[in-house]
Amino acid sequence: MVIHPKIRGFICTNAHPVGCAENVRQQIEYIKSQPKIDGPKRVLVIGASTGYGLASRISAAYGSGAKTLGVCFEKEPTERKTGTAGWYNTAAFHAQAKKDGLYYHSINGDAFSDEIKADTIQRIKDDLGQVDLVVYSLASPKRKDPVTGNVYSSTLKPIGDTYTTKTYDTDKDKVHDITLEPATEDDIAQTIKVMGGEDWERWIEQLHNAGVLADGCQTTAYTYIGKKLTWPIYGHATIGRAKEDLDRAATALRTSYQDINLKAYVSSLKALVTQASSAIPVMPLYISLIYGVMKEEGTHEGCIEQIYRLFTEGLYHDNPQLDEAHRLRMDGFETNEQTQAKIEALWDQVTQENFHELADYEGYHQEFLRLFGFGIEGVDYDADVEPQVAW
């Protein structure tokens, strides 16, 4: 099969095995030029196919020798469809992992139920013992909740007063004004009961129960807070309320586990083209107009870069420098006011006629290809190629 990017709106429906497997080489290429992590040994990576996750699973695998083991819901790919990124960026993983002697296992399923909790458990039993990591990054647009059986969907709305801003449709290549509607009480507490902390807190706690986190076990949840501009969708908003809630449910982990002396944090990462920001309004255009300042400053950072530093600076440090709601800010390259005041410059002076010319709309666009293991140096996207990858 020849592949080439079916996309739509703002997703690719499509992905690429050679190309994933080449964007997941790469990181771990990175990881390798960098000084080893005195990391984790036995971690446990809940949404480990793609972006932050998928960057957390091989920084602890080729930073510090960790096992690992990590939880998706990906696709497989058929003779006549390819299956979803995460699927050939774990058959990637998982083929490079055994070359190099490293453990690794993945467990394909709904992570907000019970029984893949329940099957997570046991693999940890019987092949960690226990871990000393669990790496939070879940990203889901509904959420199916495991007593009650209802279903609950996020929403990406303001609370309080309708909101109008800029924003960049991708399919369009426009720049216009896009009006969005506040937020409802129910619209707030199903996003609140997908994106917040309940399900990082029903992890930890049958875990717990299981005997399976180590003595002083880290884990983390990541996030996104982000400044003035992005604040009315991020900030005050449903997913701000959902954000909320993720600080809430670490302070609850942290006192509620003192006889592991678990430590947990949520980590606030910089802004970056995923599957998850590019379906959120404002973001194509901030991102877009962001990784052109950010490269011009010499801090520009991707998945990789960003989560090593968590490791070293964060995670793994002696002293690790926390804000006052006690995060983990591995942000401040994008969220300083040196950096911002020229993204809020920017932001006033771009319309449809000089996006091209003031945004890095093509730096946003090949990141968003290589999600999905497209647009790839040294890849040759006219090759035939086999789509039925095993993991």
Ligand code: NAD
Second form
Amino acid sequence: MVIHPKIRGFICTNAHPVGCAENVRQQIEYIKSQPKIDGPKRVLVIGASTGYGLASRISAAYGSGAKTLGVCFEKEPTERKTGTAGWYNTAAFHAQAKKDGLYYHSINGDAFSDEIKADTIQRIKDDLGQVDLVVYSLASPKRKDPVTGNVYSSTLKPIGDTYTTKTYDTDKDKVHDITLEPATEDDIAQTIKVMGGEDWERWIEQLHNAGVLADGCQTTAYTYIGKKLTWPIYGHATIGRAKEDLDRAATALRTSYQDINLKAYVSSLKALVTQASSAIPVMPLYISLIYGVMKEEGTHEGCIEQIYRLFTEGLYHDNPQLDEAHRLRMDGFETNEQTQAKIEALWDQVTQENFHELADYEGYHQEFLRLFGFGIEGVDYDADVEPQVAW
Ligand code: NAD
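Same protein, different form: I have the form predicted alone, so give me the form predicted in complex with nicotinamide-adenine-dinucleotide (NAD).
Time for the whole complex; same chain goes first.
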């Protein structure tokens, strides 16, 4: 099959197996090129196939030689349809880990369900005994509550008033105004159900009850805090409320599992192009602007660089810096006042006419394509490739 990108709105509906493998290889090479991490040895990553979760898996495996167990929700390829990028990334990670003599196993299914939690626990018992790091990196539009069977949907809406702002339509390459209607109380409650801390706590509770969390185990969930420009649609919006619930959950986890000295952190990461962030109105425009500014400042980082720093400066640092809410902050290069002032100035000026000049459109677009294994140097996109890649 010859595979070219099929883009629909903010998503690409296919993926390139060779390109995805190259993406994974480059992340592994980055970690290998860095000083070793005195870090975890047995790691569970929930949401391990793309974005920040994949980078966490690679950092643990290649930075500190960890055995990694990943959970994800990806579509297997068929004869006629490619698999999802996360499928190919996982296949590529497995192939590379096998070659390098590293333990790997991945479980594909709904991480919100108790069945997948039970399968994961069994696998830890069989293969690892216990784990010493649990990374919670899910981004999902829906969650089925395992107790009630109710399905909740997360929304990306402002809270309070209608909000009109600029956005960038990646599909049509257009900067335009959008008006977002405010969330109802039900929207807020449902978003907290999906993206808040309840499922993270449920995972830790079940892992702990099964005795598979090692003494001194660490766990982290990822958040985005951002600043003034993104607060109306993120920090102070429905998703921000869900992220505040992660802070509540982290405190509860630290209190409840003192018997094993569990260290639970919310880690705040920078805004990056991932499948999750592409879906958020405003974010593609904001990200294209920060890419330009941060590249100029020499502080641009991708998922792998952020997570390597999270491990070395945060989770596995003897004396990690915490903010007032006990969070690890890896977002300082983005959220500092000077950088934000430059972005705000650009934000005020940006229009359809000057967008390509003021923003790093190329950088954004290239990274978007890369998520799905496209636009990567050295990959022959006219070649016939086998879409059916097994794990
Ligand atoms: P992503 O879309 O790249 O990855 C999501 C992962 O979750 C994938 O591995 C996917 O398979 C898995 N997943 C989704 N639903 C699942 C389910 N029901 N069961 C099992 N696995 C499931 O997203 P990302 O951007 O890497 O986001 C990960 C976390 O990082 C999120 O909490 C997000 O809010 C946070 N974060 C993202 C950014 C950003 O700019 N992208 C910034 C800061 C924090």
